[in-house]
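To begin, one chain is listed below as structure tokens, in the form predicted on its own.
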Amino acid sequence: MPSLPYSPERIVSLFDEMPKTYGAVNLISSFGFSHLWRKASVLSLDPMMNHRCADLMCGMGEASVLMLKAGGPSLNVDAVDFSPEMTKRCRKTVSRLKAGNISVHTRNIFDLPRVAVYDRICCSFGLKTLDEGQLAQFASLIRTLLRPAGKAAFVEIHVPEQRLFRDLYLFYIRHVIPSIGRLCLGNPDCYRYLARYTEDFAQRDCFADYLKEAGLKVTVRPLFFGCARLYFAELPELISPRGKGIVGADSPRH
């Protein structure tokens, strides 16, 4: 079987081809769970009013809304993806629902500027699309990103340990989904990919590892029998050497 390709060409065009049927299948597919695991990411988070928080690749805003809901009117959300067509659905969900506190941008995350800006981060199921360098440079970035004090949470699809589970999981994530991508009237092989990142995230997720390298505390849960993961992580409070308060690690001097 070749390697997967994650060159950011590659999960664009991928993506970009999904918008239409994406949310329909995975809502589908998991017989709703991932609304709810995307929703326990979100008020693991505990956002609140004021706060600055990102959706890091948001594909079509659905935890941009969450977040806001959870915090808040006076909230503010950057919700960012590279698929121009994801985040043109994003931002019709956005009209719809006269969401103004939801700013949405088309670029990489990794091209957005390393400062410390945000109190709250969350990603869905956008882990799986990064190999290792990229999680490892991910990790490095969120911990630039939050301010002191500052959460994170990230929900991914992921495989069962239990060896009975997991071949019945295996599946039907290799076999079942695609055929209700192609019900759906969408590229059964768009999902048929998915399910083969999924794989590979699982094989070789140490993202946990890369988060505690880069500082953060970190905490995984299990969701519904390890089909998906929470990773929640933290930006610990430091107290100054010279008794002057709390402040964080690197944050910026003014």
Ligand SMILES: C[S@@+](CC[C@H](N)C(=O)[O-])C[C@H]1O[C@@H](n2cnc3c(N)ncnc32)[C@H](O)[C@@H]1O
Contents of the next structure:
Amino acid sequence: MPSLPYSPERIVSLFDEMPKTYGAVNLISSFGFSHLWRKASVLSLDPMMNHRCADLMCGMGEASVLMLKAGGPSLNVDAVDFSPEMTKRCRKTVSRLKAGNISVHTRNIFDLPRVAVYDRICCSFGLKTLDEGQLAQFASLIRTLLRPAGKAAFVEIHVPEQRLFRDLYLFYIRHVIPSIGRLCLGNPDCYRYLARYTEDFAQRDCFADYLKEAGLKVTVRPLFFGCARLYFAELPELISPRGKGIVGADSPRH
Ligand SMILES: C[S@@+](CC[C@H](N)C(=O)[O-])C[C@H]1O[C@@H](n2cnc3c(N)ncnc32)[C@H](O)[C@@H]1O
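Having seen the form predicted on its own, please provide the structure of the form predicted together with this ligand.
Full assembly next; the chain just shown is listed first.
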């Protein structure tokens, strides 16, 4: 099988094709679990009043909205995604909100300023779009962006370990989900690619190790028999695990 492309250009063009169908296909094909898993990951962060938060690889901003609901309208959320079509949808969603402050940025997450400004970071279903090198880079970026005592949660579709269930599951994501994509008038090839990114990520999943190497305290929780995983990372309060003293102490809260 040819290797999967992970260049920003390829990933942007894939997601620029998907906004019209992504929300519906995701929800229907996961039997509503995608929403529940996103919500579980946001709630694990326990966002509170005045927290500065980031929703990285935000897509259409579903997790940003959940963060605002959980933490209240005084929360500030930076929603970042490099697909112009996804962020266009995200801005539409944000414009319909009655209260709350979500700023949407069309930007590569790796171009974010490396300053510790965030109390909470969430990332839902974006990990699979990163190759091994980018995943390690992402873990170190998270460490840099978090303020002392900051928390980050990442949820990603995975592949169950139990043999029979895994075979059924792989058949489902390889063949049934692309058909659901077609029924929703989307391009089934995009959903075929998503299945391949999911399988590839599950096979080489070292993300928790990268987070630990970056100096974060990490826990990993399988969701629904291993169909998804929730990675939770925390930066200890005040003392830098890399021995550089107080981390981000000079970063003002915005
Ligand atoms: C599967 S979607 C997830 C969208 C959304 N977070 C959700 O909960 O459904 C992955 C998103 O990651 C974005 N993405 C991937 N790599 C990125 C990068 N390096 N910088 C910014 N966005 C990126 C893609 O454009 C896409 O919108």
